[in-house]
Amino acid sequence: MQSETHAAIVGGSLAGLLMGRVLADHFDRVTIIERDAYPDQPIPRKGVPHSRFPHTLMIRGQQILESLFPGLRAELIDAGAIELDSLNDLAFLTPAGWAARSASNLSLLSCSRDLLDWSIRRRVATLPNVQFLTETSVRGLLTDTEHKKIIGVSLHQRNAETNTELRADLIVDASGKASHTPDWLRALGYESPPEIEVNAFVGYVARIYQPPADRSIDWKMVFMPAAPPQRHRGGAIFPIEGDRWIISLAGGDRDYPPTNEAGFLAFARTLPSPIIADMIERSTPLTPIYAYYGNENRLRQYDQCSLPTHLIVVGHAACSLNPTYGQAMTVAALEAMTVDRFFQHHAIRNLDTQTHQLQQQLAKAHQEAWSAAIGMDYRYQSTQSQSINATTRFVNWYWEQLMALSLDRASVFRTFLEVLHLIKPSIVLFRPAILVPVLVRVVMQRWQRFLLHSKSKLTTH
């Protein structure tokens, strides 16, 4: 008789919850280990300190979540999530000006991270073969006698006097940026994975507001990203449930927004449009001003090192992204689908030889988002990492041309949003329909500069 199969997930935030959902289809039993006590309503908790800040679930992420949790979209809307047209209801300020807007089918949901996590957690909790161990931390990995296979984890429950052991056929580290897997691997005689860090020293502050009752606006969301190296300040207004706004300000190159009243408003006044500052003055604050730092990009390349089998690392524990670009939750969803597809075609017993293959597939799931995030952050003057190569410089230059072209071409901005939302690969931005207008625009600009220069020389003579 075949023994019961068991998967244990370290970390019960979004990445861990999504892993729990897909692994429940392939394992007899799934245990999600979370060091916090979960709140019984959608409110912030200690383990997700950034939940008070704007979170975007990209359209591709929404599609995946709806496939995993049918009816989730309607449930979120019933709870107050705001449905908006990404192309028509979003006021997006590019470095060249406001992007063109038009009606589209690129529908986006906007809500608090707390509501999203709480809704998904309730769904996962209804699965009969999923168990939560809360207020429990993992102290280390258990291995076979040769240290080649992970067979479980050592646990410590809050207020307990001793540790306990939990055996499992698969261990998933979804514990986030504070992951201890590198330390645990060293303790077993393995090398830590190679790491790449790209740090633009971005800091965020945010506050929840009650919007003005008499607001007369033609948008539902405002996004003014920084445009380094010239402009390293940005801001956003995100609608969330309860007819509230999260207003957030961000600064790179260590130009962090203040957390006091006067400084918060003064910082907003330095943005290239007065919209956010005006809304701050007209809205009613509902919370203190919260700050969040440590927004570096960090990639732990578990796919490129020797690891014991039956262990995989996902989410921020493997790939942490600057949240400015809003792709992390969708990456977690893509990773969950990657694991689901793997076990549709591979037996659990094959993890003895195929765990590394699965980790390689997970690396591919976050590669597009990683490349986009570091490409943008390399534009900051204080970025601390490897030298920028010619490809990255070209991509950054091309992005500037795209943004300028999007001012009067809604089709270009739509394609850009489809790439941003991970619906389409970035290569579509280089198709002739976009590449040719970009090149024509550049040639025309240079021709005009040449004519002006020639005219100036003739005038002086």
Ligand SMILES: Cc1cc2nc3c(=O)[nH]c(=O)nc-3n(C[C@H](O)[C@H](O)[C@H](O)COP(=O)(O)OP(=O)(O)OC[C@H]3O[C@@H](n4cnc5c(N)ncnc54)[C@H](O)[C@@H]3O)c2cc1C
Given for the second form:
Amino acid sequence: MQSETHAAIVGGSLAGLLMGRVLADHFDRVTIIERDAYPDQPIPRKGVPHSRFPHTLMIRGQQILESLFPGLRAELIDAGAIELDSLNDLAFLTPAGWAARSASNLSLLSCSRDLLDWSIRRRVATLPNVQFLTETSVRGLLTDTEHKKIIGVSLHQRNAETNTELRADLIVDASGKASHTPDWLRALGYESPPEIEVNAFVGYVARIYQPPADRSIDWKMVFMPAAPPQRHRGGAIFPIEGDRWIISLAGGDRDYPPTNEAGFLAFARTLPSPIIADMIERSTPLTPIYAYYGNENRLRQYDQCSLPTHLIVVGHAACSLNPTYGQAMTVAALEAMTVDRFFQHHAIRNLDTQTHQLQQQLAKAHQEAWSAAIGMDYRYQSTQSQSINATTRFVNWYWEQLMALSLDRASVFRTFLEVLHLIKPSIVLFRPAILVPVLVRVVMQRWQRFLLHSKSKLTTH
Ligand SMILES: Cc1cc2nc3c(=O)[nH]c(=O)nc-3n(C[C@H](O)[C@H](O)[C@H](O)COP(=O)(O)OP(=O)(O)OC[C@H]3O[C@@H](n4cnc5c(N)ncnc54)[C@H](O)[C@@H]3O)c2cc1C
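Mind sharing the form predicted together with the ligand? What's above is the form predicted on its own.
Starting with the chain above, the whole complex follows.
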């Protein structure tokens, strides 16, 4: 007789919940172990303090969530999430000016991270073979006698006097950036995974506001990204349910935005457009100003090391990204699809030999977002000491040209957004329809500069 199959997930935030959803299709039983007690409404909780910050779910992420939870989009809209046209309703300030806007089908949903997590959690909780163990921390990994295979986890329930054990055929670490898997592996005699850190020392602050009643604005969202190395400050206005805005400010190279009232506004006043500062002055604050400083990119390369089998690491526990690029939740969704596909083709018993293959596939799922985030962060001075390859330099240069072209060509900005939202691969930005105008623009600029230079030489002689 075949025994019941069981998957245990460490961490019940976004990555853990999505893993719970897909593993429920392949395992008889799934347990999601979460340190916190979940609130019974969409409000922040201790384990996800970053939920107070804007959380963009890229269009690719939205599509995946809708396929995993049919009707989720409608549910979020019913709960107050705002639908917006990414090309028309987003005021996006490129280093060269405001990007061109026009109507499109690039529909984005904007809501708080708390509402998103809460809605997904409620859906996962309806799955008959998924169980939540809340107020329970995982304290370590259990192995077979040879330390080759992970067979479960050791748990500590809040207020309990002793640890207990939970056996499972697959352990998924989705416990976020502060994951203890590297320590747990060392305790078992394994090396911890090679780690890459790219830190642009970005400080991020945010506050929730009631927008002014008499706002005559032609946008629903504002995004003013930093443009390092020249300008390392940025900001955003992000609409959420309940007719509220999250206004956020970010500063790289340790130029952290202040969390006091006057400093927050003064920082916003230094941005290249007054929109954000004006709206701060005209809106009513509903919360304190929150700060988040640990925004480095950190990649733990579990695909590059020898690991015990039956253990995988996902979400921020494996790959955490500078959050100002808004890609991590979509990466978590891509990873969930990767795991789903894997178990469509591989039997659970094959994890004895194929866990590493699954971890390699997970690494591919976050590769593009990782390269994009570190490539962008290499523009900051703090990262200049790291050796930047010629491709990254070229891509950053090309990105600047694209942004300049986006000022009067909505089609270019549209393609850029499609790549940003992970619905098209970045290679489409190098197709002739975009590459040719970029090159023509560069040649024209150089030619004009040459003419100006020659003219000034003539007048001085
Ligand atoms: C300031 C900020 C802004 C962000 N903005 C965006 C954005 O715009 N778009 C985007 O896509 N992403 C954004 N992100 C990333 C996003 O919030 C998530 O961090 C990401 O999706 C990864 O989630 P996760 O589930 O892996 O980890 P987390 O969300 O960090 O959750 C980890 C969970 O594990 C639990 N846990 C930890 N240790 C244990 C343990 N030992 N036992 C049991 N439970 C444990 C925690 O309580 C928590 O619930 C942002 C992040 C930050 C910090």
